[in-house]
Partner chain sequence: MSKSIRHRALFVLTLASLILAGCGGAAQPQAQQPPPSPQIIRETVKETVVVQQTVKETVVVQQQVMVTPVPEPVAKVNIETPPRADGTPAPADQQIFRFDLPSDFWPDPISLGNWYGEWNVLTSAGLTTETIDGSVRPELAEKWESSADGRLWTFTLNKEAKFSDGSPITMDDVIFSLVSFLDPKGISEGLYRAPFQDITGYQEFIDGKATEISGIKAVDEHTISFSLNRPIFYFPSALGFWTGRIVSKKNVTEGGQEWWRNPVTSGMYKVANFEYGQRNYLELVPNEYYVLGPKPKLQKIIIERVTDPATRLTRYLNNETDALYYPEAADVAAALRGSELKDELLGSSIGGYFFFYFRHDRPPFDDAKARQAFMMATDVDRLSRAVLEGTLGKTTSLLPRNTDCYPEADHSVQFDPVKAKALLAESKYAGNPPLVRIQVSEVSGIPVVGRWTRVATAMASMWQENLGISVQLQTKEFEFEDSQEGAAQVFRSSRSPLVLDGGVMTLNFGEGKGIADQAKYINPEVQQMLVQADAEPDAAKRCEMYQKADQMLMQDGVIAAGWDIANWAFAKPQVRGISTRTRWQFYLSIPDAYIATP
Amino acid sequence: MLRYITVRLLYFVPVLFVVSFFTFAVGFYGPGDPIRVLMKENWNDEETYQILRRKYGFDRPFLVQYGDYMLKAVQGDFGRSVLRAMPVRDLMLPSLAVTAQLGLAALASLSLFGIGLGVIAALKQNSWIDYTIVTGSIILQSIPVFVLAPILMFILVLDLRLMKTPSGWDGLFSSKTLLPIFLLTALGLLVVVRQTREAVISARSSDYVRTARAKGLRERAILWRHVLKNAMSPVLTTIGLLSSWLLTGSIFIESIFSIPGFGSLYYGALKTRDYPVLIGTTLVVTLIVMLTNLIIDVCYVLLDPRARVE
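Which coordinates fit this single chain in the form predicted alone?
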């Protein structure tokens, strides 16, 4: 297991190199110029433009800029934001903390409701309960977040007046986080429900479950000791993949609710062509996704001893 983890960690190096190289190339050769954006109404002042390009090092050749950036990045220095005049690291850390709290809360909610509803649907297979759970999950999955969010705000804020307009960030346990967490949960609910349902149905029809019934074990004991233990491996993989998505896919939700998270930071840098922030956030997201996949693989082996790391 230790050798497997070490090899996987070594694979991170070429992946990060490729991602950083192409991201840096897009920023260097792509459309838009952060210096022009910084100059605002004086964008056509060529003398000032050249001075600022030299100040931020944008006048150097591509490979020189990229090499200098990577040497600093491996030391944790992702450069400085052009528009905010702050180190990119100082911008990323607080926003990443906000997104991590929101994502972990949504992941816990998704695991609880997704697995719970999936198990109920499997136990009530082909009944109205099963059809209601699956159909409701499909409906939530089918409605785009930029449509579902205004609908929920209209019903809960304007119509029923159950809460004030959820905007900004006052901590994880604020009522403002209820709608964002619900939306993140709803977007991944169908995948977890269907995966859990299929896994439980398959496990209940297996030979070891029939043997357990023949021995006289109660259905509740069979469910907890045999069915769920063996059905959770593919569900764990699904939830793990969704955990990466909760980080990278929260851009729209954070923008809608004005949450100062990682997604909002990335979206703001994309609009203003703030390439140091774009490159730094892309590298961090890539690293988080790879670490998440590694953790999933390790947990999969620990959960199911029959799986062996080659």
Given for the second form:
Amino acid sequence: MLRYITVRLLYFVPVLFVVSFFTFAVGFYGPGDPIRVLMKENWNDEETYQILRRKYGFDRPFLVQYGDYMLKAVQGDFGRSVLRAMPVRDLMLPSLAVTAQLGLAALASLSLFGIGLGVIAALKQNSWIDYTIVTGSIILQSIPVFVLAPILMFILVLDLRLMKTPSGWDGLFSSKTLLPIFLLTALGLLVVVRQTREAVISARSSDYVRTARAKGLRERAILWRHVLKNAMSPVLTTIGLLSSWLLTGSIFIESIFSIPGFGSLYYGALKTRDYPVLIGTTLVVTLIVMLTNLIIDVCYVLLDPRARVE
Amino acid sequence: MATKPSQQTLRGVADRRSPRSRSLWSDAWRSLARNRSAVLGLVIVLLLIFIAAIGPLITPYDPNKQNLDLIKATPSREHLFGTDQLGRDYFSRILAGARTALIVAITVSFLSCGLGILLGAAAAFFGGWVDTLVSGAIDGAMAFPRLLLASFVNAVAKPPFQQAMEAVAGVTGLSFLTNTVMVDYIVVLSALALTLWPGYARLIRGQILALRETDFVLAARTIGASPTRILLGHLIPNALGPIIIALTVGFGEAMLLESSLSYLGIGIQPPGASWGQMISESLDQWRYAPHLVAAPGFVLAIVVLGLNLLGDGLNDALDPRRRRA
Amino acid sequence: MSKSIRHRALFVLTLASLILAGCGGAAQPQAQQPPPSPQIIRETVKETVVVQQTVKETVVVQQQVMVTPVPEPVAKVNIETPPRADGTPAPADQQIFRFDLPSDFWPDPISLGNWYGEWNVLTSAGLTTETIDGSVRPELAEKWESSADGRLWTFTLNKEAKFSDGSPITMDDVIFSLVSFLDPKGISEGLYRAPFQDITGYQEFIDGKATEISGIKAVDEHTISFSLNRPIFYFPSALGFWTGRIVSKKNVTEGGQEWWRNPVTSGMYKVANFEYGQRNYLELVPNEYYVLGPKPKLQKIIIERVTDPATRLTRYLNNETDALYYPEAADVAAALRGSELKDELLGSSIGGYFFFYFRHDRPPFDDAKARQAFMMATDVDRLSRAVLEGTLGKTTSLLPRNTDCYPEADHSVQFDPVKAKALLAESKYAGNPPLVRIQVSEVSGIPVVGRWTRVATAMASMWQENLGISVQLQTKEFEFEDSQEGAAQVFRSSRSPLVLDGGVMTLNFGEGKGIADQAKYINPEVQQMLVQADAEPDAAKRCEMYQKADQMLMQDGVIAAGWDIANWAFAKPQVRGISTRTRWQFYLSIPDAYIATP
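Cool, the form predicted alone is there; where's the form predicted in complex with the partner chain?
Full complex below, order starting with the chain above.
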């Protein structure tokens, strides 16, 4: 097991390089230009443009720029944001903390509600409870978040007068995080509910559960000892997929609620093609995605001895 | 089947013992037809296909005909869903959007799912360096900024593609190839597909990793079945249930992703109609002309719902162990 | 109250209908449709935007079916909300003014990385500054004079001027500020340096051949002079811009790259609290050392970054802010139609314009008659009324609004579809007009599907109907992307005036500059006129010459269609004394603003 983890960790390095290389190439050759964005309506002042390109070092050949960036990135220096007048590292670290808190809270609520509702739906298969849970989560999923968020905000703040406008970040335990967490949960709910429901249903009809029933085990014990334990492996994959997705997928939610997290940092950089930020965030996201995937795979093996490694 | 005992403990056994007079597929079809919500889903999906196919014939107005004297009209007898910010009939545009939605969903899902199954299955089954390579690609592709990639493909791949199409049209005389709306579809769709395959690949990899050690695969191996045969004949069919779930969810996801691309301006180009674009374009109007957001949002939600219900039904129907008595 | 019911009803309705449909099967609305007429069916089968060949047929049909023979005139949009009545000022502890900005901001009046930095006029003094009626007034410079030939300008500084830390503003600080502002290689981006490019020795400085700008000289401790390569009589106006203002040399050099985290200010306000990074928050209080203008009445100004427009609106409606800057066009339009916010709306057309321009080097717009035909086929007023919903009015002159030079007469080409068709038939593209592609992008920071895409769509349809040509739309994320060389011929852009003077004509349309450069527009006659105008000492005569150039440029199609930029904002009823007539939101009227007792 230890060897497997070491090997996986080792191959992070080439993946990180490939991803950063492609991001850099897309940035270099693709549409948009942070300098022109910075210049706003004066974008066609060619002399200034050339001076600024030189100033930010964007006039150097592609490989030189890439090499220079990576060399510094390895030492923890991700350059300076073109449009936000700050070192990228100082932008990333605090926003990563914010998004991590938000994402973990959402993940907790997602696991709680998703698995809970999924199990209920499976136990009450084909009853109205099952239909309501599944249909409800489908509906929550099928309204784009940038529609749902402003409508809910208007209702909660202006009509029901329940809270102040949720904008910004005052720590995890403030009323401002309720709506973002709810929306993040709503976004991933359907996938978790269905995967759980599906897994529980198929586990309940499996041979070992029948055997357990035949042995006269009580339903509750069967549920906990056999059904849930065996159903968790696909659910875990799904939640694992979602956890990295929560990190990057909260783009719209963080932007709407002005949460200074990783998603809004990335989204702002994308809109202005602020490449130092864009590449820095991409590298960090890649690392996190790979780490989560590794953790899932390890948990997989621990939960399901059949899926042996190597 | 209906005559079998109804005790939970015996049902599965009963299913297995039932006479194999009918094929798997006709069994599945019967089971599906008995499932009321699946039938509803099927109806919605068929209706979408029907409208997408003959849509232009039944639209009451030209979906692109503007009337600047009648903008943002509320729903009325003449304009069932009202008119949009340029006075175009909203109902006609929604019908026209059905075609976009269907093309987006089908192409994107099948492209990405196909790619995902191929790579995921190969990784799990062969293991070793194949697995390392594919897992790396999955990690990389999942972490790669999806919106950046879509925007890149949109800007970089579109012009040469457009020119190539024009050249082909010049030689063959097929003028529809140069239709910009068509070019957009193809470019945007491939961008979407490129960003969605890792989900499928990971899913099938996980499934096959779990199935690889099951008895029937061991049995097949023992009797000397070739790896390809085990993969195609045993592993993939058995992993089909979760894939179908993922695929039906993926249909909706593709449509919703198209809407967020539209929100960023890299979706279907105007004046082509897509529901996602209609929603994001009218978002600032929701307090003043709510029908502009509600109508496409409603239709999109209905279609996603239909797809999901159908997916559930299919899943139940295709799994013999879970077919209802 | 009705509003709240409406929100809730809409939401509940949407959800309920979804659930209902989910359980019981959706009603299929098209069953109730009246059978469409066969004629329309033929129409709808076609795509609107196709290749030339197919469109030609389409267009013939469209003309028979759709063209309105005589266009009814559309009333012009006029944007000017009346000033607010005076009230009794509330006590000093209630003189707090709060608003949100949509993007990052930091107190730096030299660098321009921050897009919404115009509020820096509150914290920094310029040599000159603008008034709300569009004229130049002294600030740090008490008085100024020019040599008779307009090439040497001398400014006398106020001897009492102090920074917010009590230290005097010295000549050293002034020269440091100006040189830093003009140097794109240093801490500034030098984006608004165009009006200063004719200072003697500036080009040598930029090219690295000189370490200082020889044309900027300290005559004595309180007198600074600028020598210019050519006569420019609008020079004092250029010094009144919101950037290029005075900073403390000590503060900047000691503070390092992020010196603005603890800024010493020269303007009427100083920074009491500033957070940047995670949260972007700024608190301004009056600068007690400020003697260069009137003391402000507002005792505290609080600015916060809130990126989402719906969130900004919610905060404003929930009384968490007192003013809403940069509101969404939809909310302004609703207020103009009489929504609950109609009495809180403030708006003025200001200098500068959003516009579509032709690429004069790409057919068919290399032909003057074709350009005119396209302009005549565009009903700009109808677009203002219908697509822009009265939030922007037609540009009738390229000169800055609210200045003495702004012409009363409408210099733009008038809508006339009949004549347009005739003109196109006279042009060299008669009978065989090329496919016209419009490249459209929205203004940065706003989702890309927006009003300019709609305007372009409507404009394309007008051209198709009125000229019988085929038009294609290309949306781009950024306006500067012209990746398909030789493809699009019409582009969208915007520009606001760098100086509040007819001199903007030279800056935008002089040789190889600004808009003329973007449009690849070359007109030696106009260039000659502009050079003469800049050198004319008599203000009235200067304006006359600028106006003549303006007339020629407008008629020649240097822009295809334009809309004057309008400052829209909402402000709570108790906020008095403010005006949106200035180029920079309310900021120049802040000295007069106060909170009234209800």
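Nothing here was measured: the structure is a model prediction, and the numbers come from that model. Positions refer to the first chain, counted from 1. Take the two forms, find the largest set of C-alpha atoms that superpose within 1.5 Å, and that set is the rigid core.
Asks: Superposing on the rigid core, is the Cα displacement of Phe58 between the two forms 2 Å or more?
Replies: After core superposition, the displacement of the Phe58 C-alpha between the two forms reaches the 2 Å mark, so yes.
Asks: So, superposing on the core, is the move of Val147 at the CA at least 2 angstroms between the two forms?
Replies: For Val147, whose C-alpha is compared between the two forms after core superposition, the shift is less than 2 Å.
Asks: Indicate whether Leu112 shows a C-alpha shift of 2 Å or more between the two forms, with the rigid core used for the fit.
Replies: Shift of 2 Å or more: no.
Asks: Can you read me the CA shift for Tyr49 between the two forms, rigid core superposed, in Å?
Replies: Looking at the C-alpha of Tyr49 between the two forms, the offset is 4.7 Å.
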